[in-house]
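A single chain comes next, written as structure tokens; it is the form predicted on its own.
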Amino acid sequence: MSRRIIGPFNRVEGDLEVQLDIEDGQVNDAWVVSPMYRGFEQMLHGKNPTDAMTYVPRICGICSVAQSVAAAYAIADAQGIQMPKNGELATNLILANENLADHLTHFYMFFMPDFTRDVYQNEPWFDTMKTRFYPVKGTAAKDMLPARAQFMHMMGMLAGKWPHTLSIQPGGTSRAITAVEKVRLLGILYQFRSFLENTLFGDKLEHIANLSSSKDLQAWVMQNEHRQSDFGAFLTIADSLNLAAMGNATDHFMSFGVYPVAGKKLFDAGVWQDGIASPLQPETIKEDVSHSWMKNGSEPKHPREGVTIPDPDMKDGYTWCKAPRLGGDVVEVGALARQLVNGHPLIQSLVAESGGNVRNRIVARLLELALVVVEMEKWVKEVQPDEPFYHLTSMPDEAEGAGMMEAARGSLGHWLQVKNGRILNYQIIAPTTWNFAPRDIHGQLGALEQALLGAPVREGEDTPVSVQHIVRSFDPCMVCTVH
């Protein structure tokens, strides 16, 4: 048996290590390590509650809008206010703009380039993939980057700048949308739809959204125009390398739900296990720090009561990441979880056949591109320029609030406690904290640690390519994890 330390993994920021025990050509044990501490929760202590809107977007430059939205919901909950419908629509458009850009970047710039590695040079599809997806120089980057840049013009119109916009506020958005701008927004969405339909899918978004089973998906990719698309190329490789048998974790999924309009979320909150969706019980969320470099409390605590106090000398600690659990269980979060909980038939069919795995996580992310763009077109049309986008109110001297929503990578929660008009406690659980968590006091491995067990290691591999695929299918963002 040999032990290896592997990393970095993320092509944007690389603060992730994975320690592996390898024996008989496969991974026998795994420890996921976040070797960086940042301390945003301590920075917020004693601040004016609304200062959180300035601080928390700096947690991450990739999902700064998601952090802003979670903070806005938490403060609004503490204030007892709700956004007007226009505020919800504008917030959804800004958040969806960021989330979909994240899905697109992950697929083209982070995930697909792994298939151009020399380890695959004898595969029949290798030359085609190298021409299309080779990092930076491939033709896919030349096609995708201008489409992404054009799509992000929506962010400039609605939020002023990205990242770290301040247009999202607890009572709505500070930037109203005019009638003329509605036409411009629809034009941006039309151009983005054209890229998705002509290049990524080779098909109408509505046809992708309506795929209803694994058999349906298999029949779809057998059609030549679909197989020639980038989605078709991924499905061909996934079949060739059997990515559906790689990276299974807990098969217990959770979503906080996202994109509310007038009391109804586009993607519902809930839990999915053994083919059954059930309501989310937020009070059962607790954070365990038994294997984190944190001051060890007597027992796991709900984030409303928990604290974040670093202790690099913790006896059993091996990461700065805490271990959040739902009812004591390890759960996986992300697009796959969102679509399972929300009942999309294609995702439920794929998971019923093969569980949560590398292939199914990528299919779910691409499916969301089709689903959400169609909704964004509807949201723009529903905006009423002459009606309010924002409600202003004050913060009580003493209050509590929670902001629970979905970033591209999964469930994001902010919990706020105010006393004497100042922040007494602020706790955050990011999506990568759920997926990249360490062991807990009962010895349960985190979701990624479980997903890595059994990963095949080829002869002579120092950095197993299977491990790369599994880690990237979760899309690590370690700066959010350690916030």
Contents of the next structure:
Amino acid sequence: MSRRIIGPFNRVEGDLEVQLDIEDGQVNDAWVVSPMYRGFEQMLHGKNPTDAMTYVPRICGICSVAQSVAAAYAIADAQGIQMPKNGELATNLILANENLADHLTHFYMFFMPDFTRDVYQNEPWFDTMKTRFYPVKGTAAKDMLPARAQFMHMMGMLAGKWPHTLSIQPGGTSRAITAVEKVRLLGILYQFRSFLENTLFGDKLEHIANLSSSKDLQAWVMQNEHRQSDFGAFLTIADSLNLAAMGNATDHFMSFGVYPVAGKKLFDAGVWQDGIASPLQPETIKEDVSHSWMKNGSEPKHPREGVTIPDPDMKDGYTWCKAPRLGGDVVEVGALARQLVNGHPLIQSLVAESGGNVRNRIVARLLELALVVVEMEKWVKEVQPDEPFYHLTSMPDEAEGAGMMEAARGSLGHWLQVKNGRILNYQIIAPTTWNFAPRDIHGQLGALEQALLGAPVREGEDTPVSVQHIVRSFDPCMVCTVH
Amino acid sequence: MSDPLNLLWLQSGGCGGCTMSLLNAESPDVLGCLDMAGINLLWHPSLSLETGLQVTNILNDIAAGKIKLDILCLEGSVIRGPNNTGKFHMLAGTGEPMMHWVERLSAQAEYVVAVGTCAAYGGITAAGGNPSDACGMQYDGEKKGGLLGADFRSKVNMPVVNIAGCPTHPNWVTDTLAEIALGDFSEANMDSLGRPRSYADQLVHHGCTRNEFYEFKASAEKPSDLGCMMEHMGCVGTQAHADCNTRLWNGEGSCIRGGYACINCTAPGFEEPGHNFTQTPKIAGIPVGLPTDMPKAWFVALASLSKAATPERLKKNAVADHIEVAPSIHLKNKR
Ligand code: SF4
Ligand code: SF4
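What does the same protein look like in the form predicted in complex with the partner chain, given that the last one was the form predicted on its own?
So here's everything in the complex, that chain up top.
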């Protein structure tokens, strides 16, 4: 048995390396390595707290708005203020715009192209998939990119630019929406809905949103016009390759909840394990650095007290990623966790049947595309152009705050401490930090490391295709992971 | 156009945002642009199929001169730390620091292109105490040098092309790549910081929808106000080289139209302005960073004059989040 090192692992965000022990045609052990460190937490130390709004979005180009929102919540928490309802609605629209564009990019450009690999040339669906999803040359990206770009005109209007907007602020948004702009926003959503309904689903968004069990889903895909759609094509492949039996992690899920409007979140916070929902206990979050290239020597810490001091020579270290744990447990985060915690019947049924796996993760992401667009249409209509979008606020010299929300990839938390008007400590736990964490002091493998165990390896494969499906099913973002 | 040009795209100490921005290109989209310009993508971390060994084979073949490299794009800064080892970014699967790969591959490239302010000058990654010791390809902040050295020249005798911006606008990239492919891009097309003059010879202030407010110094006081953001909100659009207000972002936007200040993200050192990003530093009530090509005394004199003459309409609208007073209507035929 020898260690196989796979990298660069592309079509994920950022640089990733996966190390595997392979025996008897399957993965026997796995180590997930984040090979790049920049040090945002160190950079923020000593800065004016509001300047965090300029720095943190630049942690990540794919979920920069999510980083802004988490920072805005953390600062607002420290200031003890709340956005006006218009500010919340506009923030939700901007965030949803990013999250949905992310789901779309992931499906069309990161995940599906793997089915055009030559190992699948004998599959009945291979030629169709190659024409549709082959990178750069396939028809799918050519259909999707213009639809995505037009959908993101919403960013142009509400956020000025994407990525790296400054219009999201602790006190609300810096860009009021006029009555006529409501009409234009609805126009953008109408056009995006058409793309989803004609190309991705081949069905009304409401029908997708209302699928309520795995049986329902099966019946849905049996209908010819559905099978022809991109979602249908995915379900057909998932069935033929049994993607539901691939990539189970801990089956312990967590969501911080997201999209608040007047005190109620569209998707609730919580935890899910063995069919049982329980409330989230944020105090039990701790980061372990026993296997990270980080100075340690102390107990795992809550991010409020966390420290980030890099040391590439740390004994036992093999990644820049820390290992966050919830009450000592490894949890999985992402669209699947979010929909499970929020009680979507289709996702609950799929997970009851086969747990968290490659197929179910993709289904949950696409389901969110259907669920959230419908919601965005409502948010636009709720905007009151004559009411304020922003409340003027000021920063106390000493304060503490937490901003917990959901990015496309899962739970994102920012913890901030201010002293003498400056940032004393700023700690971030990104979604992929949960999913792609290393081992902890008790030897528990991170979620992806567990998901890779048992992955089948075909004869002569350097980079097992099963490993690629599993890794990409999490839609990882490595720059966020380590920041 | 003759043979297709081979392009390799690498990412190091950045956020991937310039690639994400590139995916917003329209008419044509980024893939269409490559096709139109006759550019063949050897490998791109977000777009390509090849993984692992397949990638390292491509990189090794380029380094050995077996595959011709016409354009090398780096996105993200060069990471030199700790202590010049480059260990803060080892290219996955290779056990070698990314900065060594970038050096080796740059030596083979006809054109070397830094995409975004990080790759150009170090950018946000170099902020604070610069924990990863980040720098640009041919600049370290404003100073020439960087990874490749002040005197670096690519195979066609060109310095590094700095398509700066945080992120960079998709069209700044697609236009520059297409100009290179057409054979229309030379050193004369670059400003003194290596940026394509096609966008860097303009100021963000040009075409700003708040120009009328600027003229009368009718200023915004808080986010969401409509007035000019120069006096209080930190806007440096009068000094920032870019065409953001005439070539919009995401179909419709610009920082300023989004209601927040231009922070001069196309410039070296923008990451450490020495004051809060969204507050204008002042001495004796006068903003420190005045428009570069205007004598200070003149600015002060004109500003106080124009302030005295500010129409009521602009005064009111400047501190509102929507138009409160519409321009008055003048009928031609007075009764
Ligand atoms: S807001 Fe900035 S770019 Fe616009 S007019 Fe004022 S100074 Fe110029
Ligand atoms: S307006 Fe200024 S900060 Fe915004 S993208 Fe343009 S140059 Fe950068």
